[in-house]
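Given as structure tokens, the chain that follows is alone and in the form predicted on its own.
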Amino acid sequence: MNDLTPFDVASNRHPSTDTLTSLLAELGNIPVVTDPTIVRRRSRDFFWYSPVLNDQLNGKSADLIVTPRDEADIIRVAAACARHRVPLTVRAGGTGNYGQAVPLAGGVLLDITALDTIEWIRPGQIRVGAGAKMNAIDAATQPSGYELRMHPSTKRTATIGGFVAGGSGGIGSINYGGLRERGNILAARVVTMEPEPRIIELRGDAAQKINRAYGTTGIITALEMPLAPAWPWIDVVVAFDDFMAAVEFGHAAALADGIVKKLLAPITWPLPSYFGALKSCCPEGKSILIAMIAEPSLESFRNLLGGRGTITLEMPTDDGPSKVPLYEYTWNHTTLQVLKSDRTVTYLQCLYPHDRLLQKVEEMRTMFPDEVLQHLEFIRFNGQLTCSGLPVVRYSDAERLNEIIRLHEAHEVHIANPHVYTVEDGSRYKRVDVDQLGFKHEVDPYGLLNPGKMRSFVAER
């Protein structure tokens, strides 16, 4: 194809068989999967957390999977897709919840998990391939006394590239905030989607152009990330008679700067009743606080608790093979634990105002006592301590879900909607960052990268 016609996602047409045949011929010996069953299975993520997205995205699939072995393969794939106007969606661990890696119009699913080489480790920094698993990164850095600043609850299967492209924060955000905070992404190397692809190195603030853009603003091949001191972490569960007591203690522990922590998650009853192997640590009718505390701070944590709650579990964090670390009951895993036995629920993503935090948590709890089951994660956001809420919602229909969202926002609790698949609609600000939109025009002029996920973008070529 020699004209400058952009790809039209609105047509929702997959590339023709002839186009795909020509594309495959150009890929040479780069590994490819065309088995429809495998392609369909790996074109999915965890969008089924949302009944709304499940209706919209179920059945969406790529036409083939391409598994590059290195950056040179990626350049070759990008060039061929640009020449033939074939859509390309980057996939790594596939642990997203909003269809970030689900192709809307077929084409190539680019599996980057082979790009897992650690280029170097320095004090407080690492440069690594985008396909490296986050638990493997920590295993490599911990012997020198460092670990990643933050990770999602899917750490054992998630990749660093997928986390940066589709995530926002997680375990560790109590100390460092989200990925959007300055200094939490040091640099990114990306390949452009053009007939003659370029390699662009984004450093400092410029690296935010690829953060939470769902792979629409370039193919990430390598990242430089900051590291934090690696402590011997202790998993702790504390039981409370009342959810607000768990929240108030979590708030006090979050403000206790001398207590080194990585996770503070208050969770209301009856959610702990769904926690499988952890149920023995979750007394009937009790709300809990799940925490990760540095071993030297454990005594101070106990002293702060006093008689406000009862510690039901203390054990070293272990996320090795065949283990279930405590963090896999927090963040998005809280909802997953419930979904394992009750597929009628869904969830929300909330951000509470830092200056009225406890007041607003109590308001939402009172407004939706049985319909929205509270689960909070203490975080830092724009330099302030607050909570991200990931409540489990008893779903009835989309109309009621939207009403619940509206009521939260009317009470100044912001929602990052997890029931939509575009970058803009899933943002708390309901828009895409101007730098990201402009960068997409520069690196993807035909609109081939994960088309349909950045609705503000209109191809100019």
Given for the second form:
There are 2 protein chains.
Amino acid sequence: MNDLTPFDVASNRHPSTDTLTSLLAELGNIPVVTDPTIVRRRSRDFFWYSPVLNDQLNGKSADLIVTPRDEADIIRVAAACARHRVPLTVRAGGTGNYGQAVPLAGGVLLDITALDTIEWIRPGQIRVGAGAKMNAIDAATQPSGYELRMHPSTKRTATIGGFVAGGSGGIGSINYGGLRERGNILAARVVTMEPEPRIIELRGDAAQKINRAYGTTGIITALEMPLAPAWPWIDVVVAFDDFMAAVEFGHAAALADGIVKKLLAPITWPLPSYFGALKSCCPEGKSILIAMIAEPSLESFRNLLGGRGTITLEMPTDDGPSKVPLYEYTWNHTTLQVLKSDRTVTYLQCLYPHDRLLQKVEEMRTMFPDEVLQHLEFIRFNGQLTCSGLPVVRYSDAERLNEIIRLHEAHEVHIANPHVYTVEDGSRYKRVDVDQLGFKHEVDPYGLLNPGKMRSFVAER
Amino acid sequence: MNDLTPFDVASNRHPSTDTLTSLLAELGNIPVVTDPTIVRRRSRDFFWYSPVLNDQLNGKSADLIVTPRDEADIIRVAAACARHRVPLTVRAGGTGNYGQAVPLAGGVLLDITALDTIEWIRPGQIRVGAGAKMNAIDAATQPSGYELRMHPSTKRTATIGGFVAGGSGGIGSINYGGLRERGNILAARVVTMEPEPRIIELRGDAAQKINRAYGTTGIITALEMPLAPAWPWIDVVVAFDDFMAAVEFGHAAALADGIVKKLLAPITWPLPSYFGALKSCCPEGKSILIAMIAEPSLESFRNLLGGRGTITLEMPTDDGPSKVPLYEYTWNHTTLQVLKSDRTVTYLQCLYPHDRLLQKVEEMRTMFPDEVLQHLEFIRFNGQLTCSGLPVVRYSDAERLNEIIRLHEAHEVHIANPHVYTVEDGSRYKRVDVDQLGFKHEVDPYGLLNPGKMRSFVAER
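Go ahead and give the structure of the form predicted in complex with a further copy of the same chain, now that the form predicted on its own is out.
Next comes the full complex, and the chain you just saw is listed first.
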């Protein structure tokens, strides 16, 4: 098969029926799904948050779904796809927002959710199949007093592999920063996309080669993740007369090193008016702060609050079956809560400079009082406390959206654009990590893994 | 007894023999020690670190030691002392460095070490008698996965009451800041110094009224303290070619939010040459960084180090009986290690500005290359990462020591002077907290508790 040219994503051609037939024949008893309705439905993720991505990605679909039962199956699929030059896009929970799991040129959608085995749990560490759901991981580790350091607001359906491949942080990042911080991914095991696939163990810093690479740098089969102490968390909502008061108190709480927390999210009115089941805790006209506080720190949190705001909810976090935890009103779920009843909005992802945080938040709020509705998440980034902004944006058109992005960046508020589908365009510096690019050449010489997502990559062979 | 005037510390007079005899008669079966040799020996603490304090405090002694068995005994002692206007100074482990436990005007030395009962342990919290040793607390809480958030280097002999009353932070303050940070003392129970003593429960912010007040604001009988997750800690020593390399790496490790640590202490050569049993890990001419790293973060710590320094020790922390843990070379123990063989040195306590940290450290090092031997402790303070400096100072005389202090402050390196014995003079702003002063009037109207230590206080009655 060495006479085949590298896969050309620009052509946007799906593999031929003959190729797919040959591929299928090589998969043996590995379960596959070919029903086009199911394949199309599972080829989607939450890219529809973005009207721009919705136009670009709607209708994209794999040709078939393959559901490996274990790593041996994955090796077999990778070998067959490499030999036949069939694109392969890994999908798990499908909770990404940038089309990370959407195949641009058909081929195989690799559903890895069966790889959910917990290999071991040690104090502060877990090694687990990439398809394990994050909620299942926490349920397994909490009896021994640990939980994942951070998780997205989609924790109840998302997998650890999808989180690591799709990026980038979430509830808990106020303590540990994002997945990009050293130590937040301990190791990853990947299968290469070659006729004779290799297994590579990436340890320590090397594991960053698969972080937020959208599955383009090897098929992640297992991850070793650090764990955090599992505090008895209390969900708290505090109402404030104005948004900046919520931000200022959130900032003080974030800086209070004696108060243990996992989440601090100031959200401007009128966003809470969209918060369905939570509306009884969201007084008319009030901006809110959503927080998760360790039970032993709750009294100190109340002391710090004093008379600045009013606590409207205080109850133990519960994300068990059929529960809606408070964190499902934060991070990317804030926007989702609004989208449920208003499809005219979209959102942005901002990173505020830590040394002029409140000033810049105030500037952005003043610049776009009604068009960009502020929602912040306190996080640590490069060792500093700052905010990630996930404002809800009233969408007019792509041009105006780009203008809003430009204005943020002109004011030193960096944007990780969620309206683009490549690794590069979605990053703050519009480029791919050099290590990741080099590693992709090693593990995916034909450019078959999620083709088109790492646009800097040009296959050599 | 209301005709008695308030106790006058300036007179420096001990109570009369008659008064003491009457007092003793009222103590009933509460154990007392009157042997002058024992009383004198136990009236001391580690003030001799300071040649200045040594001149001032040497020879000061209580008249008798009273050893209450429980809080009821304490109430009885307080009542009797108040009625007879006899000074009372609380002492526990006696590990303070500023004469906190040294009675300036005789009277009763109250040894509270029998009040060591653990009332309860809950997830992340403990309530315990003030006389409990910190090592015993950790031993009791570690099986359930918790330990004290911070402790001084004297943890193996110090009590929790002495730590809270004497201040102010230590190993663990790199995560939680000092005891002064909101949430680091959850509650305190105090007995007032009145003819009819009251018991006051101070919760939350109010508990700060007894923090670092040297026992002048009530007799602390119980404390509720927050706990931290008890990681499997690894003691690590890293050797560097020069001190600033140790500081820079320590700074990077301190900022690495994905790396869990409890201690990061850069220490300049030649201080490690005094480190007795640790000398085999301290190569000639090298400055070192002493660290405690959570076992699951050790690989990331090594990744961060790269080739910048050489790890010379890496072993699990063990502060069990007859063990010398690595932290006994840090915080105030660093100076002690040197004093063991060189009594011509003393030390300072510096607080560096967080926003010009490395620059200021370099400035101080350059200004005093041989006279002030640098030893830093990374801590969090007011929500920011900075360093506490505990340099070893080659002592010439008090005048030169004051000049060194002045030069530090002129360069914006704040000094908490360890060569003075009052609460005010030892604080950075040379004043007592207003709440503490007001509270003292409430709980000690005659000024009998550790008289002379809160010099702003003037008894009203």
